[in-house]
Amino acid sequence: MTTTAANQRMFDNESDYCAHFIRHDQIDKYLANDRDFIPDDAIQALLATTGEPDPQCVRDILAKSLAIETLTPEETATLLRVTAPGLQAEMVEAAWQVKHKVYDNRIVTFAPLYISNPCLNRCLYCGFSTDNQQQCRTHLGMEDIRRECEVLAGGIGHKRLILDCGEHPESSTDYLLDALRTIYGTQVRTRRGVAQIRRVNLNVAPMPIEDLRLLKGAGIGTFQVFQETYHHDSYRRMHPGNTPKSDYRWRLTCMHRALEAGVDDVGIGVLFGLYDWRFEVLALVHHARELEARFRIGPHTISFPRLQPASAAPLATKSPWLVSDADFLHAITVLRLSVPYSGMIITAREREDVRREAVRRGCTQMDAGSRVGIGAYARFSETQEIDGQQFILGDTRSLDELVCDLARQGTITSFCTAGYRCGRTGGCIMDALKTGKEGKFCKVNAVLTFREWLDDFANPQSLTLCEPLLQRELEEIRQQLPKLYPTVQDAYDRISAGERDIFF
């Protein structure tokens, strides 16, 4: 197998690893006059403007969002300043309309799979920090990963994963490639058919272009890296020492390298609580607009992790920038309006009530039945082990419980992974999302995959609750897509008879 030099050798120390792995020639070409695209001073100047904005100005901005156009930083800053309850309610309603226009009435589900937690970095907020002597370090082999997937795909019913690991020579690109082959190759019998993971997204360390091309060839979905904080000074304080993660620009330009390497979709985010949440929202908009301008493809997803308690990481609960629930939800609303085409992920870091409200404000993806310890699915425990996982989860509901909760709200759960098999990725899906066309395909595939999941995994009570919702969605397809409907009905009947993985 072809590998990069960085993955062919062992490293004596962190400096050796950084010197061989971080490629400054793959950073510098994205800079302008030795400056990156996050203008701290300009963002602070926008935040210095105070006072309630003019309501008509806000409504004009909302109309632009409803037309699925990316907002400017100035327009985003205006929305951040809205405090009037009535106007905030209008923003929430507009955010819901944008979500429904682009993604229809559905929530996509996934699960995180942590496969290795040795890490070279010294992040002050993370339980995986190399300085944390309390953390139990584990590196899963391929049989361990297979067992995790058997539970995820065959026991719970997940179809897509986000693969996570610490940044360490053990977690090389070769290791990730082996893990991908193992995950995609694992099949499990269910009540009515055969289940497997159909899409693996990655949430791993920034990489050189050469490594990203290898991962693209292995069939990854979205390549996801969070900047953690875009504020330059805060970033340096949060990531001390000569570690791979202490290089702000290597991390900042990783989405550029991924798109240059041919990766179809990329995901961005911050860890809310490391700096002023309003600054982070504006920086995310700058990042989205930079990718649009340079590659004509914005972020496929924006994620909203927030600081949670973690092993030997007191900053996680004592940061001066901790974000209240109200501000956190306002940030979600503003970003749904500012980057209206992007999928938005609210994870099980958050409590059940916060996640429910985040859906109302336009989030499109949620995990469920999640475990963030290494090997934690196979050795299932009701108790979270703070010294064996990256952080503490706020919502530990099962996938079945989440599906039922969404159904009570009138929202269908989607297990769709069709886009990557049909070529609706990258620039293609960006165009389809902005015009609302993708939502129609998404509804069809959501119905088909929901039928699969209900037949294979739902308990009788869940089936009784969800069946009317599924039939309502099928009827909407009949009304909205009358020419396609006979083909959809045929696929639905075949799935009901036990066939699997039919998609449009």
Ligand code: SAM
Contents of the next structure:
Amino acid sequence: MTTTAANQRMFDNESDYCAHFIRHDQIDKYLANDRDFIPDDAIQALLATTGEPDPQCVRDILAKSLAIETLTPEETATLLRVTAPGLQAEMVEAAWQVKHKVYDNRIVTFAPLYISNPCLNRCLYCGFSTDNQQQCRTHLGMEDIRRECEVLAGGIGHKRLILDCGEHPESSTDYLLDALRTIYGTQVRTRRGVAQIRRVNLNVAPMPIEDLRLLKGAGIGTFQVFQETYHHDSYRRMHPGNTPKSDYRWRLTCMHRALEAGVDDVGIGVLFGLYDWRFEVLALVHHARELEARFRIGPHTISFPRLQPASAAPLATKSPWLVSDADFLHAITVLRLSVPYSGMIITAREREDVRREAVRRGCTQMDAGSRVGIGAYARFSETQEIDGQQFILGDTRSLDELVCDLARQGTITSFCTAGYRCGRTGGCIMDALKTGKEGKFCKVNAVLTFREWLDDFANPQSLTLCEPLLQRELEEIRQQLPKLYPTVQDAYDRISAGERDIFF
Ligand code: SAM
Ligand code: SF4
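Hand over the structure of the form predicted together with the ligand; the form predicted alone is what we had up.
Entire complex below, previous chain first.
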């Protein structure tokens, strides 16, 4: 197994690393007349010329979202401009319906796993920036990663991880491949069976096609990279120096490379607070439409972290573009309506109340019991230290608490990881999501994995609270899928008896 040469050697400086690692031929092929697909001027003009819209025009757009069609930038700009409370409430209701049509009453959970924080980049907002001399730098070895997984899979009960690290020669593709092998290979005994992490998504630096092919071969789930800000000038200011991340287009085209490499679950995102949030929402829609037009696959997920305080990063609290709760929630509603089939991730950076409201507006994935320090699960400190972690979290509830909170709202927590393991990814899952077919598999898998989790990890009070919800879901399957139901009931009984990892 080989990786690109840039991954295997050490470098004298950042320019040396950039020169070897960034492949201009893998950027230029996606440009048209030397322009990328984010038209700053056109987006600004659209924002400047779109006024408070006519209610009928908004309702027509909502009907298109409810038909699970991607909106145009013009339609998105119209929704962004809605301020009338009654019309905003109609948008929230439509967003909820869209979410239900595509994803039913499920929330998928995951945990972030930070494995390394040395970083060559100088992002002005991040505690891992190379300029942060106060930061303690740690790079987990495979034994450390195995210990983290034992806590995540065996102690807490997570089945999905998102692997995070800084951009550095030490965190090469070979290192990521080793980490993937270690994570997938760690099995832990639980109360009633065995547990392991079944899906590892990555949130790492952009990379060349050759490396993405290797990661695909190692069984990664979603490949996520956030553009942070799509606004070219702001991007340049936020990422100073000649660092790998200062190349806007290398980052912007990374999902093109991933899709070409066969990694067909890709996750895009912005970091709200670096520039005008309305601009970022429109740019995300441009990105989704570009991927749809070129590859017939849109983003599997969209993320929209908001800036949080971070060590030695004053911009994180002083940026003139910080986004209020009200604007943030409106942005989420508009995104749900504009890209109706994509999963939407609301992380524990946000407070509990904001997360609850974000779910009401269509978010589909949440992390819980998260720790964003290196090796922080095995250390299991109850307090958050700003040094040693990337930023400060807003919601520190445990997975058990989140599961119960969702259950009280009639929402089932899904630990399903079946999709990519039976080839339901990319264009195939896009079509299934748009037509509601995927929902049927997801419902069955949600029930089966919820049974597993309750038996293996829930505390007695949580079990009592969640059991009626689980039985209601099972009954719905019996009514909606009568032919499949006997097979589902058989799988359910086998799981109750201690068998694990049965999926449809
Ligand atoms: N180093 C890689 C990169 O930058 O793409 C990996 C991901 S980094 C660990 C994960 C994400 O955290 C970044 O893409 C950024 O959006 C977000 N982030 C960085 N600093 C943050 C802060 N102060 N508050 C909230 N999110 C932040
Ligand atoms: Fe490094 Fe990513 Fe932090 Fe930037 S956001 S300093 S690239 S870890």
